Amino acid sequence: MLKYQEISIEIEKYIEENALQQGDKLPVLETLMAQFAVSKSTITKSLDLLEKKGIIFQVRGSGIFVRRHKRKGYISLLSNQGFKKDLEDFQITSNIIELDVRTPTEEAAHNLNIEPNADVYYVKRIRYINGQTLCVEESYYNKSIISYLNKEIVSESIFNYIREGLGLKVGFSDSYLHVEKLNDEEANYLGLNKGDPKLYVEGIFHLTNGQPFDFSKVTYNYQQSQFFLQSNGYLL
């Protein structure tokens, strides 16, 4: 990880172990240099990374200020760290209908950038907010890097593990956003009846040097999820 993303991290887990809220100041460029010892166009780059992210936000002549608004039960369309972080305020617990070692699909292979014939790991589950069905998702792990899951890992969040646990820092991820039609397999997981709607994301997760480690496919259940996106400019 380059250290201008390091930093970036710092700052963000700055604002939030204080709560800032959104429009509170940050310290000026100067003390944000001397505090982390490194050059202006370091500095730059890290307020930059984050104001890509949404949650900071520079005005010229006036500083730094806490951008992000989070409305609580929104699921961010752009994090790149795994929903349950959104949904922290609320329980989120998981049902496992599949979790082994195989080869991928051929889809999932050419995702994460590995031979046909290369180990992944396979987790299936149902993801449940208070209770009531979130989604059914369905991921690909590529073992020679997520190199161990069990049940008690899985029932949890994967991604705390592979931060915490694993010690890997997880970088950016690309979302592919379909909006179609649960058909009978999904329905019954979710719930809901053949023919609801349904938002279904496929995700590319990737480590801060490039290589993918995750592919999953979610469907969300229309009755219970809400989600957000923040951007910087204008949407034409």
Given for the second form:
There are 2 protein chains.
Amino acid sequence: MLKYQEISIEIEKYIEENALQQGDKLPVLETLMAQFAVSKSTITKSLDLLEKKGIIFQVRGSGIFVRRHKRKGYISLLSNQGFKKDLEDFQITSNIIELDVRTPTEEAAHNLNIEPNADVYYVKRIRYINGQTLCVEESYYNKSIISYLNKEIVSESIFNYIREGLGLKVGFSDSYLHVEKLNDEEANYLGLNKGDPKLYVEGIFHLTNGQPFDFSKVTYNYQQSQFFLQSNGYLL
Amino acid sequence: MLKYQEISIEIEKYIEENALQQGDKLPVLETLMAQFAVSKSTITKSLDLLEKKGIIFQVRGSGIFVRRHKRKGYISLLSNQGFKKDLEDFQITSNIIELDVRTPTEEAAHNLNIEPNADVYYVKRIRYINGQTLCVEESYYNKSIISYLNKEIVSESIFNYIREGLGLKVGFSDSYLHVEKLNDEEANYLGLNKGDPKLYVEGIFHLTNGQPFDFSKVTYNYQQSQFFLQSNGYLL
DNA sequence: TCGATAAATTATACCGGTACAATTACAATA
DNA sequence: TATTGTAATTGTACCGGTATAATTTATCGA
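What does the same protein look like in the form predicted together with the DNA, given that the last one was the form predicted on its own?
Once more the chain from above appears, this time first in line as the rest of the complex follows.
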């Protein structure tokens, strides 16, 4: 583990343990430098990471402050961790409907940047949160990257498996979302009615080297669809 | 303008002008250092900024590559620029229904972190995109920060006015979104039907010093609600 | 020709420094 | 008391360096 990552975790833990509130001030840079016995640039990097994550904000000439946000019950849209990470407080389960190797749809092939006749793992599942339907999810995994999958792995955290089991590094993701009306089939899966609101999210997940490995299409139960989102603004 | 910001703009322009595609490689660090005649850390900072904005991604040992994403017609959810910035290609207009000084609702006061009897500017407007209703928007501006507003300013870019006119610096924002069904009034405003899908977004906008100055509640026309979102993953 | 191994390439981590800009605290002044 | 100017505080920009980890390319051996 890198120094600046460790430090950022330490600081986050410190905020947690001391129950610091929005606007509370952290020790100044110089203190932190001394405390962790590293150079200014390393501390700065830790703080930049925390800022990016929305944990703190820094004000020049003034100090470093906690930015406590997150209303309870919201899922953060920022983070590639899949669900397990964000929803530790909740009871998340899932029911795998299909899991097989097949050739991708044209759409999936395009988004995964593979040939139409290449192999993909296809996974269709329903996720539940505290017993309620959360979403219906269809995922296509590039089999030349994700060489093996089974029900056990899929039931646990796929992303963990990709990192730990396969030793791959998850990088960035692009998501596209819009709102529509449910059709019959979707309504059926979610236990809702045709015409009810539907939050639809497409996600393309990439390794750090830029290769897309997962293309997912998710339809959320609107009653469960509370998302959180933050931005730090690029003021150019 | 700071060096690393200028450079990041230059590089972005370079990508644009040379029509570089997803995966195309940029010059290596050393070349960029020489080209812009700055130190490694400055270039690195420019690249980090571009990475944060989703323009590029960097691969250690390999190079710097363009990450071209953005499907056409999607509005980026990340960025504090309000609308004008993201939707330059579109015809955005708005119809201001109300604009006055008043005391905030309890909810608004809470989110703006002000007393219930403090003054706020209240703005209610309908936005149109290419002649279609895009959203109904209610905003509360902390009057002790945004000391003056009028219809002309509101019709133009408020955020520009805040930066240029008032000399304030917009920092970060937190947004919360969920999906519901439209009620009668909302349906009426948007030209839709009661019970139709509703994408509802609450946003709290802060200055760089952490003060919230704008609390907004936006109800989107689901037919127009196509959003884009990206994440760079914090792999700790 | 293929696979393993070594070498070169390339971005990232980390150091420690100077200068500067924004904010805050304080003192002086009216 | 309020205001204005000044100094201290504090984070950010930028430099230039060494070492290292990931990747790609070249080299060698079978």
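Positions refer to the first chain, counted from 1. Rigid core (definition): largest C-alpha set, two forms, superposition within 1.5 Å. Every value quoted in this text rests on a predicted model; they were computed, and no experiment measured them.
Colleague: Fitting the rigid core first, would the Cα of Gln223 be found 2 Å or more away between these two forms?
Modeller: No.
Colleague: For Leu199, decide whether the Cα shift between these two forms is 2 Å or greater, given a superposition on the rigid core.
Modeller: After core superposition, the C-alpha of Leu199 moves less than 2 Å between these two forms.
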